[in-house]
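There is one chain below, alone, in structure tokens, taken in the form predicted on its own.
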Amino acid sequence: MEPRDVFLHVRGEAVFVDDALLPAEHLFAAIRTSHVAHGHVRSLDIAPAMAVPGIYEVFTARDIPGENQVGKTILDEPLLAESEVHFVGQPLAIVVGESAEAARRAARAIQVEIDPLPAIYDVRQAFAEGSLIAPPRTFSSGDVESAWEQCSVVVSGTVESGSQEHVYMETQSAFALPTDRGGVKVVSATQSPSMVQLVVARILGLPMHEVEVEVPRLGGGFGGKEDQATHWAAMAALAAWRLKKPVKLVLTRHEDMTMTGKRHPYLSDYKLGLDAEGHMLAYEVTFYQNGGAVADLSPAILERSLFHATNAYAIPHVKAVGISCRTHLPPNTAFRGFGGPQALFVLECAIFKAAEALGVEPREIQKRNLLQDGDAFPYGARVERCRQRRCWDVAEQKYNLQAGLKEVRQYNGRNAWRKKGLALMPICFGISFTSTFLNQAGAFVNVYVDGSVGISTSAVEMGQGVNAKIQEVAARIFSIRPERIKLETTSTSRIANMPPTAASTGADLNGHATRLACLDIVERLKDAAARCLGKNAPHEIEIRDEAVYASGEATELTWEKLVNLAYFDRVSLCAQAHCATPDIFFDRDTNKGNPFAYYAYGTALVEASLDCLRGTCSIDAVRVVHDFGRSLHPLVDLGQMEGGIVQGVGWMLLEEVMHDADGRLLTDTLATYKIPDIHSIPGEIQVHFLEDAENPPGIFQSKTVGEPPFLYGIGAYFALLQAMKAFRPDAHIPFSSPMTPEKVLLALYPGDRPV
């Protein structure tokens, strides 16, 4: 966020999709969605609704003018269901009315019949009866099969990492305005404006020029307002195109948990080999993904699941398959990691597994596989100035590993009911966009005649700190004080075709075009100063902190001095810029390529208490080496990689999503969905920045930091287990996330209660 963003959210004034102002006649719109998984529609009888007082209309499947389809990277998924439903909290009808509470009790009020039909909710049953979102895909390297006789540890077994519910603060909003030439303009909390942008065209059977998307801001996104804003946005835009009024659409918490998806559950198997001295040589992995009931983003996220199979280790033999499963619950969606987290989980699950084997610590095997330059991922990717191996040996001597578990040793020594566990978590992780086209970005960048910049952008600021990094960007290429520069909402109307605000591209993209466009500008600028000073060529000149040079020496220009005489002098003072990130491709016919642009590589440690009566699990601290590249904003970075770390320790032991056996949500309140608090956080975070860390890629040769921290909370998950079998050695304790102290218990006291 930009500094004056930071002090609009701390006095309550920034100004979020359902603080806009509207005009006074404007209406509101609310959701009737299915109450059944799966079934056919037998009647959806409105008047009920119309009845009520208030009400202007109610808008089904058949008044939609164009094409009733939402889906992005697979065209199935109605916007508002027709003859069948498919999940609990499918829309059927979009109600509008004069209130929103009006809008809502009729809503409630329509008459929906629905036949049930069988309904499928395990991602097995659905593999077995063919219920696929997409073909199964496979990457390989080497030779799996022959490898297991070159092993003498094989460990195999079954991971279940659970879903996870996004808690945007904002929850899912949107209104929209008619224009006066048929169209629709319309304001998303929506990390993909131009995929609103496409959708609404398609769902009105406009052309895209005729549908504008802004973006002020959103309270948060993880992910879960990159495809699933979408929605909300185009029934918006539906009720005000066809009333010719403004419609607001915004949920309640209780609804925007029951009608979006989630992080998509995964149920692993997996076959790992190594020799007699740790060294892994063979890995066999199989990921059911449960996308459920659309394919929303389901392909591209279990596409990532297989790019990070290995996580940072050089494994020669390996074959991992990914299932994308067909279920009939809500469409589980794109959330921070995007199918990451849980390819790692599964790994680090298999070494806890033959360390056990070998009669090793995990950090170990761990150590002993670390990446070099020089290795090869699956996909075919050689690694190149890899840092894993030195933020392993930082973190071991920066935190003084040795002395950590001396600690942890004693204390379980001295205690016979609380126990304390030590794990360490390297991480990997791949920074682009895996389809290659959406690495492209554009920038607009206006200097007004008094010295101060408007930028206009792809990226979307969502708390994640974009903008201030892109300010950073402008202000360093124009070497003025940030305070000159204003970041504009982000516009289809200003910036064209522009990919979605996800996969931890958004600084490097709009950092990129940003710097081009400035950069564009200050050429004629320097133009502009050498014609006025009249004895020094372009590349004599020099902007420094808002004077300008030539030749090294001062002039009696400055910053605001120049911009006006070039102004003066008919010199353009805008500038458009595009950047596509180079050298990047995959071929999905062969599943090899280079999709990444450059990786994130830290290592962090990670220390767990746990009370082995009640079940309870306090992560004591998460020290982190962290490779963040020459830093373009550190205090960004650092609120990144905290925030990240929290979330992540709460999908590992405390966020379980829950579902009755008719698909119903049961964690359906933050009554009943536990998130962290302020009592369960980590009780200590440190972030070391790790030094001498040039990154090419990146924007000022800095490194993305949006998506990796959340996997240094996979570190709890194992520090727990430690703590666990240090209670209990012979404990069998499955590989299932969240570890919630109920499951902690079932491990600890298989058959009967602590005493």
The other form holds:
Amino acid sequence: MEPRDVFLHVRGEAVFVDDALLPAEHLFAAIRTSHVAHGHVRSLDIAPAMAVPGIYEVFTARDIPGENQVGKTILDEPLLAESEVHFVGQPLAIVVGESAEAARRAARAIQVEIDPLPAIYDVRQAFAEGSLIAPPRTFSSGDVESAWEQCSVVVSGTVESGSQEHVYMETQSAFALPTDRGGVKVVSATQSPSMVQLVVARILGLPMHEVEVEVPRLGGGFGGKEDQATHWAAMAALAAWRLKKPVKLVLTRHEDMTMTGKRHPYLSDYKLGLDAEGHMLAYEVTFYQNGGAVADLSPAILERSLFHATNAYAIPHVKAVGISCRTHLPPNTAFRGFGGPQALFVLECAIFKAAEALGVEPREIQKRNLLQDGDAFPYGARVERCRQRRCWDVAEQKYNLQAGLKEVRQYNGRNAWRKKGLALMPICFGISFTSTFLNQAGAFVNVYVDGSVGISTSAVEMGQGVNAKIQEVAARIFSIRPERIKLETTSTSRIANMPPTAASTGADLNGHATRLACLDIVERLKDAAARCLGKNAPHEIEIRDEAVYASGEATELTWEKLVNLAYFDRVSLCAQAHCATPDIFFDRDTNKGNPFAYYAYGTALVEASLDCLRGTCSIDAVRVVHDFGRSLHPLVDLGQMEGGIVQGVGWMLLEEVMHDADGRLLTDTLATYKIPDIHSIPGEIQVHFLEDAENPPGIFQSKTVGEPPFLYGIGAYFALLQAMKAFRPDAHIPFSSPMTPEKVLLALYPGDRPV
Amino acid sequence: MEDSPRPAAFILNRDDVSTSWPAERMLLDFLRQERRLTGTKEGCREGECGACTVLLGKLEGESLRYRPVNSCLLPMGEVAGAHVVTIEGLNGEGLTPVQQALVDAGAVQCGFCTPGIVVALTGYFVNADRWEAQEAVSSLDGNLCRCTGYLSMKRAVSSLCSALQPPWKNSRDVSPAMEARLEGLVQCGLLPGYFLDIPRRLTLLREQGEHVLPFDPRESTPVAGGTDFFLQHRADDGRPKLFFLSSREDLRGIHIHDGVCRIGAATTVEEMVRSEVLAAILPHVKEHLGLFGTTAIRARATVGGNLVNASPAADVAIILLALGATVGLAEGKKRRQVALKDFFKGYKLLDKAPDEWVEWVQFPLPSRNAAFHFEKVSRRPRGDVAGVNSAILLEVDGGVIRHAHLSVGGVAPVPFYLAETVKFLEGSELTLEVVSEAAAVAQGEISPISDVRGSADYKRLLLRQLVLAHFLTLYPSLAGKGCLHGAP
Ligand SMILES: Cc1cc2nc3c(=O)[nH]c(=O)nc-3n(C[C@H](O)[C@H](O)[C@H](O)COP(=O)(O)OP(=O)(O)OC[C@H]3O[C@@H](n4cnc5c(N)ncnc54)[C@H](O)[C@@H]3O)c2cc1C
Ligand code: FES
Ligand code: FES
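Alt. form predicted together with the partner chain, vs. the form predicted on its own above:
Now the complete complex, all chains and molecules, led by this one.
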């Protein structure tokens, strides 16, 4: 959202996929899905659908010319189900008609008979029955088994964390246009244009160059369009390619909620041992991840849980096991944090329980164990330029922790029915794709003869501000006004083999690629200027604020003149560059390596208020000290911080995904699945940008900030727990998120449920 | 009846529009498909997200009122004779102050929610006599944004409210005349200049009577705000012919007569919230009904719709039950009355013939020493249907409860009147023990089920807590007197 984009947005002029003007005779697709969680498809009768007026065609798996496969690393996901269905909402057929209404009516008319098979929804059952997506993985360091003896306190238990629906405001959408060569152009709201291209080519049996995928912008993604935008794009492509007509497919909110996967719910068993001073010595954790019916990104997400099992703490003896369970729910998928939040939550629960056992406050254990330079993560990486303790200390001082605690105590003493709680939440999040090969990106920079600039990169703009940052990078390298620089749509025809825009890497990878491409052009421009001016060597030329200087002296050349002159001098004004994050590696056999370019650090103070009569809670304040490096765009970063925190708090306290006993989604509309509204957000969010925080690997010393803020939301859970304990110190509070008003009330009044 | 409806005439942004789109189709589709006004977005089609917000301007007597509404739930039949304003209709050459403030505050991320936010916020400034940040923030209660976390929007609102003064400020408490208001709004750039001519153009439309839709009420289903109806009758399910109750002026309004307060069935929740008549009887009505839906839903949802839809947790129904209300029904020329608590017979079963309409609901004015209170707990504090809600009316004299009404929602197939509990309360002393016991009596009357709004156990517990909350709110001094069941 560069300034021009923002201008279009506030005027409602920005075009999203569903807003684009299509050729007059375009058609609409709708999907028929399975109503059974697991079963054999006995029959699928499309005749009634074909009888609906305005219907052109119905496509099933048989109509796929190429491979019926949308899986990425693990090839276990058909685009359209064949003989078996594996979750409620799994697509069976595509109906194409002259209107979306007609297509939906026809989709409903299809007669489907499915013989149900036993279905699994629970991870323990899946594990017991060996229903796994991939073999379990173990990250370990030290020797947990022998470490338990050295501990004065060992706590153990189970932690449940809930799912979360993305609710990107723009639902999944795509349209496809047949090309004259027999290929297809797809306009898709995806975070992974290249993945869409690959899959469409595979489905249609075409070489990838016959498939162009373009992404104008997304109305939010949050990971939900990393892997799961592909299906709808592929379906539109299949229909358009078969019918030789443009076809649009836009899911309704209800369809989107029922057909797509969400954040993975986890069930985790932990065991944490500490010495008498509160040093964490040994930590053992097993994550049971509910992957849903197919692999999707589950193994990668689980891997990140393992990387972040110890969050911001140094623990010498660790054994973290990750088990990805195959169940009959829609395939769960990427969501901001990518398995990190689930892992952090478990350890914070363990710390909360250990604090009770030791008779101290959780913050004392947290503080005692914070990472510092020289510490190592269980996967071997050493911590450098660690700012964990600094963030904590600054937060303590800046937000006056002691005074805050005192106020809370006094408030709780004064009020019988209202209690407050305060918790700290330190976070540490590794920046890079954990699959090393994905850490590459391309940029393509065109300077036009009038001095305007167009930039294509691998990045997809979805509100995270990556385009504003890339524009800033190019403006700095060229030293020209940002308004001269346009960020193009993302297209597979301009950049090949893009990584998804994900893992908070967008600004770094694409920023660096853009920087390199711009530097190339600057070099050539300096050569041209030197040639033109005659007296200077290229290295004495400088472009500054749209003017050209030679050995520090102003010349008659401006940016525009220089560009024009270079053109007539037959200098190339386009450059392509590729960036690959240096010095990262990871060995999946030993589970050791250095997978991250750097880490984001920070600490939040979270204050909660509890109405003990009604069981309702509000977050009064979230106060953060965060390491943004040297922020490239403070307004964008602040927005990411606030938005991420609110989403994180939503995950912890409000948002609840529920299914019935047959695997059907119950919370299938925004009437029953509630996300934060303007009244339910923290009363206050303060963000302090940590000072003196250069970050050499980041673009212009910055740190990216997409995912880490989400993690602060976890603090809300523990602030609420503190408030609950203030009301009822003996309360037994299960570690189970979201901590809804229902769970709160039942925990505050245990056992005396009225009859 | 003939099947070729006369075209509906209305003003869409700057344009006069005449269309024969069916009256029961949604404005959102007309805007996006027919007019290609794609600034209005579809985010949910169920009134939950606000991405589709438009302003609906209607002449009301001598004044022109613009209401933010969800175009995904607004049938074409409602726009006849009105001025529909979409984001495109607010755009001028540069940015309006609202747009600029959102830009400056960084309140635009993916931008999908943004047009709806601009429209809703502009709607606030257009409607409010005084511009106050807190109320302006509340005007966004129906606009979901998944990206920003709303903090930047709040900043935009406060900078707007401190930078902008209503140009009609001098005229203190009196609402400025329509012309003066429009002029002021145009002057500060909130509205484009063409708005100045809208009252004249709407009057012309009214005189031409073009907006009156032909229909035969006997063959049609009545629809009021449509905020339940259109969720239950989705676009492509083939809707029945509709009769739009909003055209029945006589079914609207709140009046007191002979010790009775009567509310017309087509009165909206917003009108109840704003009603001075009601506020004089129920001083906290604004707070209580502020918990109902969102600004855009309150602008459309009606009392009659709430009662006839008879959702077990219907807020208006719960409030009216505790006021001892009576429903007035009409079928043709026939009229009859039924006590509200007898109106609800079973899950979505009413003491109402299919062709009977609710004309009004009325309740006796509570006596001077009566106290009224409403409680609602939902998963999300605002803009959510209650897990359990409850209302109470109490008359206490000399420490004894003389008269009581108590209702509860979400724990029975219908909005429920707790008759046994009321019987127990009446004549009892006002003590905590009595309250605890009343809560226990209530448990015997209800039959909650587990669903997305909570488990049966939870709802039982919550009802007990809300009964306590009623008494502790109305009689805070009770807290110190005796032991509360459940308190640690
Ligand atoms: C986003 C959203 C939020 C909501 N939040 C709340 C909430 O917080 N609390 C709550 O209680 N409800 C809530 N609702 C539900 C709904 O808004 C209310 O029930 C509302 O009062 C219904 O009124 P209406 O005028 O829109 O009814 P309509 O949808 O117009 O009508 C509902 C039914 O009643 C019939 N009907 C309407 N008027 C009459 C009449 N006078 N005589 C005979 N039949 C009639 C119609 O034929 C229809 O069957 C919400 C709805 C939405 C979409
Ligand atoms: S589309 Fe969401 S409220 Fe209308
Ligand atoms: S900016 Fe993306 S939903 Fe609001």
